[in-house]
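In the form predicted alone, a lone chain appears below as structure tokens.
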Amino acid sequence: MVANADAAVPLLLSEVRNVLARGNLPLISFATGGTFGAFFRALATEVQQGRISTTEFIGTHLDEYIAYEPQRRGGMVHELTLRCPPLREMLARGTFLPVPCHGAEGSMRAHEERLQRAGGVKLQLLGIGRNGHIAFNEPGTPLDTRFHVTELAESTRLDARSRFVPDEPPKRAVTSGVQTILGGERLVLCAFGQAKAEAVRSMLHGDVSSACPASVLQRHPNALVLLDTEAASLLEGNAAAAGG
């Protein structure tokens, strides 16, 4: 349990330290999104002040928006870069590796050996989306997914409006799949606010299934779930954390 997007952030610092600690550059996956605002701003004071290397880790993301290169407006690397200026310069030093934002089959796959070949996502931070989404995986995508190119649900959609005013949001995004997401060896996801809370009890209570993806998390062994009180009004005895 904990009481903000503010108070989780003393715990993903804490975890990204622990993965730092086991050096040989660590692959770290960021989500994007409302949710990590807190996160990245204070990931960048611990880079300004000494605290943090981003020359320990390799870093990566897990979604981009069709035709959004990293320097568009509005695209996931450009609001990482944004709210995590070191972040910028990994990129520009080629130890930060964008998701390929065109959606051609070679270039989803040559990032994924890319992915492996960095020894495989050590850290995977996510969100969830109001119907369960996570990453770009809208309800309904299969589970055995990895990279590929998705339609982006209404919602999803709205959700995103405000970085795009006044144009309208994109439709479609190259994600990674529910299986790639899997393969990390350590997922923490993050959900706050009563607007989540639908969607966190279909994934922790409900079947594994399609209909809400993050649902997965129940078979991913090294799994931590952190949520502010809102989040988890639906659960049973209101349980805010599960796995470890």
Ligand code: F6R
Given for the second form:
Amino acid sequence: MVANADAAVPLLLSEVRNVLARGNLPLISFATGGTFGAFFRALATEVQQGRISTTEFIGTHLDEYIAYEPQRRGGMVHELTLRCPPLREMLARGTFLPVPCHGAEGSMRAHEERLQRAGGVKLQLLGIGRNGHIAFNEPGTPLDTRFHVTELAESTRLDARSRFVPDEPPKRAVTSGVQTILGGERLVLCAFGQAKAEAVRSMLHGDVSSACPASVLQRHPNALVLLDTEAASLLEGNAAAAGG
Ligand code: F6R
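Following the display of the form predicted alone, present the structure of the form predicted together with ligand F6R.
And the full complex, kicking off with our chain again.
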């Protein structure tokens, strides 16, 4: 349990340091969204002050809106590189691997192979949607998927609205699949705020089922869940941190 998103930052940075300490250019896969805002600010500071080097890892991320090239406002890579400018330099150097945004089957398979050639994801950061999605695996998505094109749930589009005004949020995205996510060596999911409480309860106390894609974390042998008090408020016994 952590007090808030800021309090999670040192823990997230130490997750990054742990994976970097093992060497061999580990592949770190980031999540986008409000949950990781404070973390990305802190990561940028660590890099700018020389405590973490972007030459020590390969970066990637979970999902991208259809037709949102890395430079396009509202897109996931655009957001990541805005919040954490060192990732923009990695993108320019070719050491940040963007999710292909056009949804062609071949491009998604090629991306998946690139991740494998980079050694596979060693650290995967995850947020959770208030409907229980991870990446953009919306409720009902089969649990054996790899990178694929998905229709976004209405609640997901609503939550994304502010980043697209005055336009409508996109309807489709390319997303890492549940199977791909489970292939990550270490998973760290963060959830903060009351709006996530119901999804967190289903994730940790519900059956493992496509009704709550995040519930698959119960099957991962090396997953950590970081919650604040509000996100943990509906857990039995209010046990606030779970890890396998
Ligand atoms: C985005 C992603 C999503 C978000 C989730 C939570 O890359 O993978 O699953 O992590 O929608 O979003 P926030 O953090 O904005 O509440």
